[in-house]
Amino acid sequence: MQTNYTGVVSVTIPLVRRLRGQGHGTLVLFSSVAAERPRRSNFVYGSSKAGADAFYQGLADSLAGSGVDVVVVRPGFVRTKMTEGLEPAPLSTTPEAVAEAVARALRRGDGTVWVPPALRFVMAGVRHLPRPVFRRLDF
């Protein structure tokens, strides 16, 4: 919670002041698909990412027209040293694919990035599952 939410907010506020003052810049938040609907297996992590994600979405709205842009990146399972030995989730990705998606978003001015893009649709479905059905899922 300290790292994923409190730390993010604490660092972002002075950065926003600086970027507003200069009239341009871009902030990028590495959120997670877990922010979309925290699961019982990782609800602390998911809720901390959800808080930071919501903060950045509101921040983006508050900065509209200021010259300061906000990009929220929502990757799924990323195959890294940290996840080594874990069973990769469906639609898992690589750090290189995440980096490419962020670079593309910066060039195009996208506000939200799903990596891989198909997760946008998967998570839209997950978000709307009735709670009794969601609770039975084992993921």
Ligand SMILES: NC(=O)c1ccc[n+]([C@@H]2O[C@H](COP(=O)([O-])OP(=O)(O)OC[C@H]3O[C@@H](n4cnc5c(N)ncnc54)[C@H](OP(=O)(O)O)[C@@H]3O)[C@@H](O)[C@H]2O)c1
The other form holds:
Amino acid sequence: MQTNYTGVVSVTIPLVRRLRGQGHGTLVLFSSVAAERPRRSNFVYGSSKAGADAFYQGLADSLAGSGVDVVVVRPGFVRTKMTEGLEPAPLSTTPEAVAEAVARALRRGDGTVWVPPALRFVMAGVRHLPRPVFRRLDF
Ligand SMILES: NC(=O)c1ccc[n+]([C@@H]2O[C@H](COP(=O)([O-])OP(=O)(O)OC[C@H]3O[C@@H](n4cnc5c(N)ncnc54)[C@H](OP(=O)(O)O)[C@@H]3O)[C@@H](O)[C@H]2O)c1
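Mind pulling up the form predicted together with this ligand next to the form predicted alone we just looked at?
Following is the full complex, with the preceding chain placed first.
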């Protein structure tokens, strides 16, 4: 919680002041699909990401028109040190694919990035599953 939420917020606030002062710049948050609907297997992590993700969404709205942009990146399962030894989830991806998606978003000015992009639609469904159905999912 300290690293993923408090740490993110406390680093972001002085950065925002600096970027606002210069009138341009982009902040990129590494959020997660876990922010969209935390799963029982990692809800502590999911809730920390949900908090940071919500902070950045509000920040993006508050910075609209200031010249400072905000990008929220929501990767699914990425094969990195963090996920070492875990069974890759469906639609798993690589750090290189995440980096390319972020670079593309920066060029295009997108505010939210799902990696892989199909997760946007998967999570739109998962987010609205009734809780009894969600509880039956084995993850
Ligand atoms: N991997 C995934 O499936 C996945 C999916 C969605 C989102 N993400 C997010 O993507 C970001 C990068 O994760 P990753 O998969 O690239 O993981 P990673 O390879 O384990 O890298 C995590 C990085 O965070 C640093 N770190 C860990 N705990 C820290 C702490 N308490 N204080 C300061 N730094 C700390 C690590 O430093 P050291 O190398 O020194 O330990 C490492 O550089 C994270 O925000 C993660 O939540 C990952």
